[in-house]
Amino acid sequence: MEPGPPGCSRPAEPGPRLRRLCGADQEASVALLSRARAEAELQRCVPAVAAVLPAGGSGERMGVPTPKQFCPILDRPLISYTLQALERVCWIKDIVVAVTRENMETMKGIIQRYQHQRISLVEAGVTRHRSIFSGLKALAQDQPDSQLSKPEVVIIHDAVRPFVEEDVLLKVVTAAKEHGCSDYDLEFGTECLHLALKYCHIKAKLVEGSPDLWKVTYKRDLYAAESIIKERISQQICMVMDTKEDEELVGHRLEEMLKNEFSHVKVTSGALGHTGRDLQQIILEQCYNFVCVNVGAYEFEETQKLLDVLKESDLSILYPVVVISVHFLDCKSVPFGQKMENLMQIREFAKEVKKRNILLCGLLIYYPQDEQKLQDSLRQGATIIATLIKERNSGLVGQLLVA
């Protein structure tokens, strides 16, 4: 198989189209334009492709009243993750979802709430095969009032396999266009291979999938899927710092501690008003975790600015965004009780932004101290931050933790 053109890789978790932030500069626009050109080039390398998702099942094996494709993971329906995985593939023109009549409005609500694109709905049949047939009919050129274009290749993908990657899909499409199959493929493949041979007189090719291409079938699979998603979105954090000169060293030392906990730590230094370009680019790259270091008379000034920026974007539509507001306590100048009383207003901030799927909590670090105690506090603070981000525990929203 010929490799795709350079620069065509997709972001790991692309999410919805983000609204343009105030003060957006030319550099971010250039990055978006380059991505669009790469996508256009890739689209010329593959045939016209559509996808059909049979999502009419009742999920009896799950053992819950809600069909498994609508079961929540991090408060978001499972099928939304599958749609996201297919949407980020630029060369899939249309995605047809077959759902039962009673779940049609539920599916429309999911599409609207999570801003899914290129999605069409059809009524599911009484069996999986009839649901697939309904999706294929919608893609047929001779259907009246159809807004869909007739594809060369149709991908049939389970609505409850949320972790499919673009390279696997590309292999499937390439094989569908260029190859037949062997008797081995028909013997050990799925019933879809036999159906393709019976009704289309085409020998389809069996393509090996990736380890993550598994199906959510039982209740335990929901917990496994949630763990995988948490792990993926918890690998990268953005640290926002506008520290005074005497606290700058402590902020950077906390940064070094965080590098031991996360794969990627990005830092924007200076007031948020002067780091708009960096922060905007980080948001466009789909970072869902922020550590905001606050100093000065008004304890939450930087955090409030960050929250305002995040609320203006659409970042939190698909995943909860975690914001940890970090504060330093100078034991010599400010009594502990007074500092805690001032910081408890974080509860009000947290209530407000939780409505936007932003999880806010606080962290108080003692400063200055002797070297060993300061080192211990920073290390403990980094561990607390890592736990909050990786667990994404909404029960800790509005809490103020002390290191």
The other form holds:
Protein chains: 2
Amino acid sequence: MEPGPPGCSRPAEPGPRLRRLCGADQEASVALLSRARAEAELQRCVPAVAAVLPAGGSGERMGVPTPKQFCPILDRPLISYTLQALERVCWIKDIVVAVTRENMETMKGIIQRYQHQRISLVEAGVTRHRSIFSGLKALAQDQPDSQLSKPEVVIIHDAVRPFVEEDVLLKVVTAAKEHGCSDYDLEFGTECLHLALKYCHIKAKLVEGSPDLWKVTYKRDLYAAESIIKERISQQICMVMDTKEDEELVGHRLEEMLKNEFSHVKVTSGALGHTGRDLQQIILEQCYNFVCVNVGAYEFEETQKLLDVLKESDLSILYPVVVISVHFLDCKSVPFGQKMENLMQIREFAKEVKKRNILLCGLLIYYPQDEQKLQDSLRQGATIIATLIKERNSGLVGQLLVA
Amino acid sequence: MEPGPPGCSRPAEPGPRLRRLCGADQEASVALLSRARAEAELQRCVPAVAAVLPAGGSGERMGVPTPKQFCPILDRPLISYTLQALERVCWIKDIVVAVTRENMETMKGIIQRYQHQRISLVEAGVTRHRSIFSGLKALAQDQPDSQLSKPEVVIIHDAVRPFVEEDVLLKVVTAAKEHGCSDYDLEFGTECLHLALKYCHIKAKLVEGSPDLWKVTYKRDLYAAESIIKERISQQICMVMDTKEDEELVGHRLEEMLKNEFSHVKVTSGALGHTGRDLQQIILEQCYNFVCVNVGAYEFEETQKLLDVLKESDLSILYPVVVISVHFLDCKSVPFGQKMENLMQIREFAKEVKKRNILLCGLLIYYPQDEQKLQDSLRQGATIIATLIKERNSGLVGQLLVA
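Next up, the form predicted together with a further copy of the same chain, please; the one we just looked at was the form predicted alone.
Below: every chain and molecule of the assembly, starting with the one above.
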């Protein structure tokens, strides 16, 4: 069977606001400006680069019916993570993905749903090499239908290596310019180098990758990938609370406890951002975890404001966003049973925002007079928050936990 | 630095009841007898076999300070899983572990805590090969202090390959008898084969392993190992409930829902076992997940009985056991707030059994008159049960969830 004609298609580019940053997660706003400058400099130095992703494999070794590039990680197909990693590199002008005819519609759906940009699709060949060939043909200037520009360097990247970093890609491009190689392979690179030399008389150079650049091959690799992704997006949290509150008070004390569980704890006073960091800015910096402290008369006032802002943003397109609505129980004013009944509204809120990939849970923290007991409650609260954020499991959405 | 004298030590063997089975998880009781016969036959045919585990490595590539063989998976060190896998093979008479002097006490602690048997410790050398040599010396008959018997075949097995199966080991032993090789290496075996031929003039044979036999090398491998272990012990659950209850009633309906989430759902009427399977038998078959349905006047009657039996058993030595105490809310008889207050006792029970590695959570299921709503409640209940069992996270212990 010969590969079909490339039939290069470029889907619409809705372009969510987030993507304009073209940057890594977890960048502080101060760094954004200097990063923008560095990017402009890179754009000037780096040659015209495109990437070709052969993604026509069937994933036999995985032991699951779905080809591995389409296997879900946190409910999103693996290939979308790889595309995201390449998209973030602003000097890669075009990304050509080769998929089989039967997976063409699936792939178009993925590009649309996760708002991937600069992607073109071509039909995969029967082998990995033929798929690469189809991709390269689409990038050649003599294709009448093609809207792609001819690149100086083409990066060939496996669709099932989701953790590729910009610095490795830059090394590859630099080596390609110096050594004239147009293909790279890292972990299993030596075989490719021999082939290049033997059949193509092309000098090839092995570029050192990182252990993170491994290939998802077996089912265990999917597990590993999911854990790595969960770990990466669970490093920082944003606390939304009244930042003008006395430092002795409970929100700030919870903040101190949370610093033992997370490497970055940002604090904002909410949507209006009178003091502290602006919530919009924190969303732009791609923080996927929110702890919202409600101490007002209406139980869910702060949480509802936060949810409204999150629903307006594009934050939850790529990853499920965790929101934990924190409440305090002072037994003297409201009895436990009554408080629980009041808070059960959270089930309805959670159901609604779940559709937007926002995972909402409630947390009721005991607020006893006894100082030691209060410490214990807050510590348990922080443990529960850490568990919910790190596991990121939709099965517990709408639950009200008690610390 | 030369390796120290082997100084072979054999810790006490408390021998929990479970281990006497010397069998795989999830064996039905009917199969136990025929398995016992097969084992007796194997004992007769297989030569005297011992295993040597070099475990002196520092785990540099892992990027964590703890050597990888001691890294925790579900709070238990990796090497304990490897020992468990070898121990289960009843025809391996002795297991010799080579550890560095500084890790000797840690290793003794692991053997005692997880009740490993047939294990002897020797001091590791500066290289893997010297550690193997120390292990082999301990097995030689001319050691005055040694209580070990000289084996015909010695299996050399990496301490960081926890998923080795009996059939692969049997293939290795058979090949060793036929080909005269006394060492094996699977994934990265070719190098070893060359070494054996070059330096020892020993014929070596490469035995085909399985993908599961991979080596824990990077941090991602620890994540993968944890997910695999969680998956393996979350396949089956045991429901404890009044099995004489009408089939139309709620326990049986929950059972039907749970069959969508788990491959094996066993049902018992509890400690006394009037009908259905005996709880003791289910514990012997190593089921690590229990769903206890409480419908009596005293909220926790069934759950407390179950916890008493579990505390008496050795079941939670190797894995955390999950117990979910299920209750139903019929709003006509008790209001929600009142019911929640009654059920908050679960926090105290959970705190107590947590010390025994039992993770207890509560689940309150709405029991509305409306048939469709009841279906929804039961379905959500099954999802929550599946989440708690599959995640097996101690951070949510003592929580009361609502479906």
